[in-house]
Every structure is written in C-alpha cells, then in structure tokens.
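Only one chain is shown below, in structure tokens, and it's the form predicted on its own.
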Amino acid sequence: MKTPVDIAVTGAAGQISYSLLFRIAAGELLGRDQPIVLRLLEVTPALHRLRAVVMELNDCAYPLLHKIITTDQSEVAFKDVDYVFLVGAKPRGPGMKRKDLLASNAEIFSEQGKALNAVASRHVKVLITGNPANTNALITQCNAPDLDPSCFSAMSMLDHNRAINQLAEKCGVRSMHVKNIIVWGNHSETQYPDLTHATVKGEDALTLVDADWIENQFVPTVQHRGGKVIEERNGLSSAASAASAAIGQMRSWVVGTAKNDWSDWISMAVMSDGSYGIEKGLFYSFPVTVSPSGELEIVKGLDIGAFSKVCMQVTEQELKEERDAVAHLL
C-alpha cells in the first residue's frame, strides 16, 4: 500500500467533524487506495467527547485508517501534516453578529497559524471552514509567514453547492446539469452568487431565468441560507452540508478540477492577486482551476456586468472591514 499521509482536523469532536471524519476515513478525500493518519485537535474540555468519536472510528474498522492521534496541542496535531481542515471555531448562534464571531475566533486562528508555520509540511494544504472563514484564513496565513500563501484557502464550496441546488430546482434539472456557477467574495450574507457564466444542460442560465428571480430570490436565498438552517435546526449551524463541501473543495484542490465532469471551475476563497479589481491580499472567493499537481489559478478574463461589479465590491468592502478589525493579529 501507499505510505500513509497525515490529515489534521480541528474541532474534531464537533458537529461538522462528526460528518467529516468518517467520510475521510472511508477514502472519499484521497481515494480508496490511500492510507491515512488522522491527527485530531480539540480543546481540553472536549477531549472526552473526542474519545467517543475515536471509538466509533475504530469500530468502523476502516482499512485505510492507519492511525489516530488525539491532542489538545496544535503543534502535535500539525506535525508534518499534509492536509488540514481548520473546522474548530465558536459557532454562530441565534442573534450572533458577524463581528462577535470575528472577535471570538481571531485568536484561535492566530495561534494555529503559528503552529502550522512551526511544524507543518512546507507543501501543506490548509482549508479554513470555521467562520468567519475568509478572515480567519487571512489571520492564519499572516501568522504562518514561512508557508506560501497558496497553502491556504477558505471554504466557499458550501455556498457554491447551495447556488447549484437553487438553480437546478428552478429549472427542474439535477444538480449535475448545472455548470460554472461562481460565488464571489466573502462567506457571509454579502457573498455574490453569480449566474452570468452558468449553464443548464449546455444552455445559458440567463435565458432560462429572469432578472427578478435572480435578484430577489436566488441571490438572497443563497446569501441567507446559513441563517435559515440555524433557524430550522433550533440554533445549530450547517454540519453535514458543510462537511460535504469541505471534502469536495479539498479533493478538487488535491486532484485538480480537470477531473470534474460537472464544471470548468470551482468557487474557492484564495488570496487575491488583484484580479477583477479586488484588493490584493484579501481572501476572496473567485472561480479557480486547479492543475493535476494541485497548483491553483484564478480564472481570468471573465466579463463582469454592472450589477455583478456592484455586488462584488460590496462583499470586498466587508472583507476590508473585517481585516481592519483584526489588524493587531496580522
């Protein structure tokens, strides 16, 4: 068999991880011929719950699961690690504002960035899912100056999937028939799900839906979907869908987007290089392609209409404000 690779997951006893870990162990991330070592990080008071998760993982007798390491120390969890899911974060509850999340989680990601800088593989891929994901990615990256910024991304695949489903339902097709949706910007209620370049069974999506539906139903439904899930789950945030999106985004990052038969690109929050006028240095969701070797590139040269431009600038402005609020940690 292949040499095992190390995968770290933070917040490993939490809801998202409970949906994530068993799928990773089953081979959905790296394939069913790749053994793995799981390095699971939790805060000290939650280690007893993590022990129960480990018991269940062991009881599944996964043939690919070579070893499980549990710890409350970041440098232990990240030692020589190849892939990292930064899931652990204080979840958003009913009535909680985004600035409250930012203040609660900023120091967590600052510390984890320093630990990654100290001990992780120099080619590590770090996917930040804990909210506010984009700015947490910025904090993590800035505290890991010895790692290339391309080692970091924040998750926008959940929003991308939500957008696909909304368009598929509207057009009465399966999700596999929807291609080339884009989610621009922040993983927040300012994000902009864009249908300008999307197709449905090869047809231009804009010929199948009207502007009123896009502006007054599609965009706000995707933007507010997370809050709606919290409301319907009595205060619990998205878990299974977030885990599925995390696996999907990381897998595309690992094997490349050319292996996708459902889209030419994916939406992924990466450090802006100035494309489309977005300020350099922000972690902003763009359409991206990934080579088979894992090298990521922002899709360039797409036409941006006036409505799209305004929406993209609104979410960019929010990211600037979030960055300025945590400037002391950068």
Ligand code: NAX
The other form holds:
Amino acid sequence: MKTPVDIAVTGAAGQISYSLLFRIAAGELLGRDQPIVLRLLEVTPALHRLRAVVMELNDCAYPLLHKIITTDQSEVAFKDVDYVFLVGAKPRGPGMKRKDLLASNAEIFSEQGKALNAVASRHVKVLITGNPANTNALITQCNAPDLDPSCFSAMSMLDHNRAINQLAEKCGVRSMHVKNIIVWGNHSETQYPDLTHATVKGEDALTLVDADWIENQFVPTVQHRGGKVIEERNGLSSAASAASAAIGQMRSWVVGTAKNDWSDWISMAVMSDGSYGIEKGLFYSFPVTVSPSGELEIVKGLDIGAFSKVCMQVTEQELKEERDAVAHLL
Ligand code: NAX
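Write the structure block of the form predicted in complex with the ligand for the protein whose form predicted on its own appears above.
First the chain shown before, then all remaining chains and molecules of the complex.
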C-alpha cells in the first residue's frame, strides 16, 4: 500500500465540494491505488454542515480514504499538503459581475497564501477555483513568496470544456473528437475561447465553421455560460461541472498532458512569462503542456490572427484592472 497523500480543499461544505470531495475520495484524482488524507477547511459557522459531508464521505466506505481532518484554521488544513483546491469563497449571485466579488474575496486569498507559505509542502500544487479565480491566484501567490510561482494555477478547465462542447455540438461529433481548443485570459466574460488551432476528427475547425458563428455564437456562448447556468439554477452557480473541471485540471498537472489522447495541451491560468505579449506576472489562461514529472510550460509560437489579438488584449486589460484594484494585498 502506498503512503497516503494529503489533499486540502477549502469551502468543503459548499456546492462544488459536494461533488469534488466524493470524486477525489473515489480515486479519480490520484488513481485507484493511492490512499489519501482529506484536510477540509471551512469558516466556523459552516463546520456543522461540514460534519454532515464527513458523515456521508464515511458512509461511502471508500477504500482509499485514509483519514479526514476538518478545521476552520488554514494552517491546520495546509500542513504539509501536496495538493490544494482553493474553492472556498463567496459565489457569484444573479446579476453579479466577477469584479463585484473582488473586494469580499481578496482577503480570504491573502490569508490563505500566507498560511500556504508557512506550512505547505514546498512542491505543493495549488488550484484556485474560487472567484475571481485568476486574481485570487495572483493574491495567493504574492502572499506565498517562499513558494515557487509555478505552484499556483487558476482554473480554466471549465471554460475549456465548455468550448469543446460547443464546437462538438455544432459539428455533430462527440467531445472526444475535438482537439486543441484554447481559452485565453481571465475566467470571466472577457475570456477568449479560441478555435483557430482546434481540430475536429483531425480536420481544421476553421474549415468546418464560419467566422460569423465563431464571433456571434461560439465566443459569446462560452463567455456567458457561467451566467446562463446561474440563471437556470435560480441563482446557484455551476457546481458538478466545476468539480469535474477541477479534477481534470489538477490531474493533468499531476500526470502530465502527454497522457491526454484528446489534446496536445490544456488551458490553464498560470503566471504569465510575457508569452504572446501578455504582461508578465498576471495569472492568464494559456495553452499549457505539463511533462510527466509535473513541469509546466506555456505553448509558444502559435500564430495569432488579428481577431484573436484584440480578444486576448481585452481580457488582459481586465486582469490588469483587477490586479490594480487589489494592489494593497500584493
Ligand atoms: P458555495 O457557496 O456553495 O460554497 C462556498 C463555500 O466556501 C461555503 O461553504 C463557504 O462557507 C466557504 N467559505 C467561504 N469563505 C471561506 C474561507 N475563508 N475559508 C474556507 N471556506 C470558506 O459556492 P460554490 O458553488 O461551491 O463555489 C465556490 C467558488 O467557486 C465561488 O467563488 C464560485 O464563484 C467559484 N466558481 C468558479 C468557477 C471556475 O471555473 N473558476 C466555476 C464555478 C464557480 O462559480
């Protein structure tokens, strides 16, 4: 039997976690031979709800679930952890823009960044899902100066999957036949889902769909998908699909993207190194490959057309504004 691995999840009594925790415990993240310890963080008033989640986890009798630790203290949750899902935050309600969330959520991520800096494994992988995810990733990373910036990424996988689904539906194929979608920029309505490099059953996507559909249907549908789900769920945001994307992104980060038989890369928001002219230091979604040993690299040298360039700059500008709004926490 392997040594158990510690995984921390914040917002553990929330909606996304209600799907995420059970899938992690079942072995979907690290494989069905890897025992795990779940370290679950919640705010004090939610600890009773968390107790119910723990009861249900225990009632599943998962063979891999070695131990569950619950706490309202970040430093307890993050002690020596290897993998962290920062999910806990206030969700976006109906009509709310991500920027509205900035002020209320920024403090959470600055405190959690400090705690990670103090107690987490030096090789920890931290996936930020709580919104506004990209800027929360920046805040977390800036408050953890002793950890390498490559320890942090924000979630783009849900947008990436949404884009795959839109193109697959349009072309009448299954999602597994769509390759090399990219989501650039912010996890917000300015994100730019780009299918310039995508293929469908090996054919260039651009030969199968026209520019009008891309600009007026595909891009806005993916950009506004989160808001549409909130509307249809009477105010609740995407949860099961977000959990699925969180597992997908973290798993690709752990096992590497070469194991994907469905794409050469994934979209992942990582610290910009200046690639494609994007300002260094922003957490921006790029096409990314991960080596089997976990090294992350932004895919370089892709051709960027005029339409793409404008869209990439719009979402970059939003990230700069978000960064400037939380400058006191960086
Ligand atoms: P819920 O409101 O159901 O759960 C959030 C949980 O976080 C609550 O139980 C709350 O008590 C807890 N929490 C709040 N502050 C905390 C803190 N300081 N430490 C630990 N826990 C804390 O929201 P849920 O639907 O689970 O969504 C969680 C976050 O994911 C939200 O910010 C939401 O906007 C964001 N999302 C991000 C997505 C992405 O692609 N990046 C998509 C889905 C989702 O909208």
